[in-house]
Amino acid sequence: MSAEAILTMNGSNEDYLSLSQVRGRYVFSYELSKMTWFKVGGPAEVLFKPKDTEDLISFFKQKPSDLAITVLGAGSNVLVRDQGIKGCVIKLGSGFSDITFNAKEVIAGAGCLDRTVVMECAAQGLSGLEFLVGIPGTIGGAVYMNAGAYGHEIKDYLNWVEVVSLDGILTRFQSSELSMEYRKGNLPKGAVVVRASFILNEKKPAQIMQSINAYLQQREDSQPVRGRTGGSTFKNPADQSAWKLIDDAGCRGLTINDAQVSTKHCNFLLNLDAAKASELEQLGENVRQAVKEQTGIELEWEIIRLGE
């Protein structure tokens, strides 16, 4: 990559942003449907894959001040809209995938897949993160949203997390400083997770694998894990199950063209074939309206909707 890469903004030849030299990679007009689990969404104006944390820091320190930044993990819990994402989308790759162990502590890069970390921990005889095994995301995303399942959450095991701010400052936060809550990591606005440390419990690898296999079988039996989906669509309201509210409102199997409310687990939306992001989003809004009319409860999106 040359010292200056030029990005055309808003389709105009008159508006440009200069992107500084990086050791990673820029990709322009990258189709984000290739990256998301829904297989929908328009292009990223520019996709940046930093080589490592130092490269990310350098990018932030030199980037134009008005450059919009979006971070994508595994693309599993997001719905990218049909017109794509303006500005720069950051994707953390192999430079953020190291896993190290120190007694009961595991330190994982933000780009590590949840399942990979779980399996590595099992091999080391460390238990606690098994609940992540069926969540098709990254450690960075899991910390950012305080991912959880089966009565466990990331905050139960998080020791510390390192983030890079939009002005290129690397900061370590102890778990106790974050006040994490249900599906909210409460990290500083714009912060990009680069590493996280967890304190786990010792257990025999065979026992851990039993738990892992039980979780995987439970997901296989109850969720459309092989479909084009973004995972749980809505957060569970207090003392309620989103799926039951949706089911009771008569929305199981509801469709808009190829967008469908799953018949297997109705807190999942599916792209059956050629659904548009707009159709999936509208279907979700139709579900929210039906539940509100039936119960007075407003479901809150858990899936993050991005773009134009």
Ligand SMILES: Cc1cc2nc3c(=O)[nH]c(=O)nc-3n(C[C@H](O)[C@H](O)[C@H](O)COP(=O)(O)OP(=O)(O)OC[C@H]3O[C@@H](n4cnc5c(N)ncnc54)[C@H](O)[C@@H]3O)c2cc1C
The other form holds:
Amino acid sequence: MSAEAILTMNGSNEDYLSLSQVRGRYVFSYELSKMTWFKVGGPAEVLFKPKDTEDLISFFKQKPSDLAITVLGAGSNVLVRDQGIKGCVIKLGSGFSDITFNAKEVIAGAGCLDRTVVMECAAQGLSGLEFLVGIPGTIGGAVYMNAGAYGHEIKDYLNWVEVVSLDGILTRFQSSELSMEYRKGNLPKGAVVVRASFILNEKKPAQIMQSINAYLQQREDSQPVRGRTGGSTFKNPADQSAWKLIDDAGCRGLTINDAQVSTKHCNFLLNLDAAKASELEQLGENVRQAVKEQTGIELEWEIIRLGE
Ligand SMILES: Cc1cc2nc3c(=O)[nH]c(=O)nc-3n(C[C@H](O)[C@H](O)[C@H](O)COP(=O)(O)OP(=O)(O)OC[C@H]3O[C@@H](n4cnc5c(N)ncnc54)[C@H](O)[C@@H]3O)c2cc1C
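Next block: the form predicted together with the named molecule, after the form predicted alone:
What follows is the whole complex; the chain from before opens it.
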């Protein structure tokens, strides 16, 4: 069956599900604004929530070759455009949320929230991932983005990662096989992270909690953590801070309707209420232009822009 055939089966999707032998759930025309931190974005033609890794593998093996695939974690680093995403958006849920410990190793499902993993590690007396505590994403997103903060990055602790390729092959990569760099996991194209292993250090839980609380306080003081945002909008150019360049270019507080450059941390864009994705994106482009005119530096988007 072609992708087009599947996506035009509105009303009879259940028939397709029973035929396909996939145990997960499809939701057609799912409004992605419900799932992204910016609270903007049009619909996914179809959202697929696989039951577990085997289900995801089975889906990939049976899917039409022309079906476009996009994977989302917690949607905390993406700007989904207003016309939505064509094809299938995959969201990993509770079947990808196991956390297991083996001495100094923690293995976490890609659907786990970073914060949950950090807290469980703290309870086990395992230290290293505390820097993730205020990053509101999933382990899958963190590995894909090589998330980092306060001088630490995922790659410093990653042991291995398991991914499923678009043709349904499960592969384990040792961290040393990936050339992870600043905000780039450099995974094979289209690979969906399903599990990751980290090697941590032993420490007293109370000491770990102290660092966690300090990181949380630091964020609270410097970032609009409760806003509708996508985190850092632009990557820091070598030896420069994006926020400083943006501030110096006079962009702090700039708005287009309800899209605003945060006054608290000007590398964050905010949806104050009813901003459209197009307004947030245009505001970002205006910031890039202002910084370029002032300094000659071209800021690179860190936020992943998806869709039409
Ligand atoms: C308030 C706030 C603060 C933030 N602070 C930081 C920070 O300090 N440091 C930092 O690095 N980031 C930060 N971020 C950005 C963001 O939280 C991280 O990049 C996070 O790791 C993204 O995870 P996610 O699950 O939300 O991914 P999403 O935003 O859903 O997706 C991001 C990218 O990862 C891909 N992806 C997601 N899951 C998978 C998977 N299972 N397999 C393959 N690809 C996948 C998506 O396709 C997309 O390209 C912040 C964001 C916010 C809103």
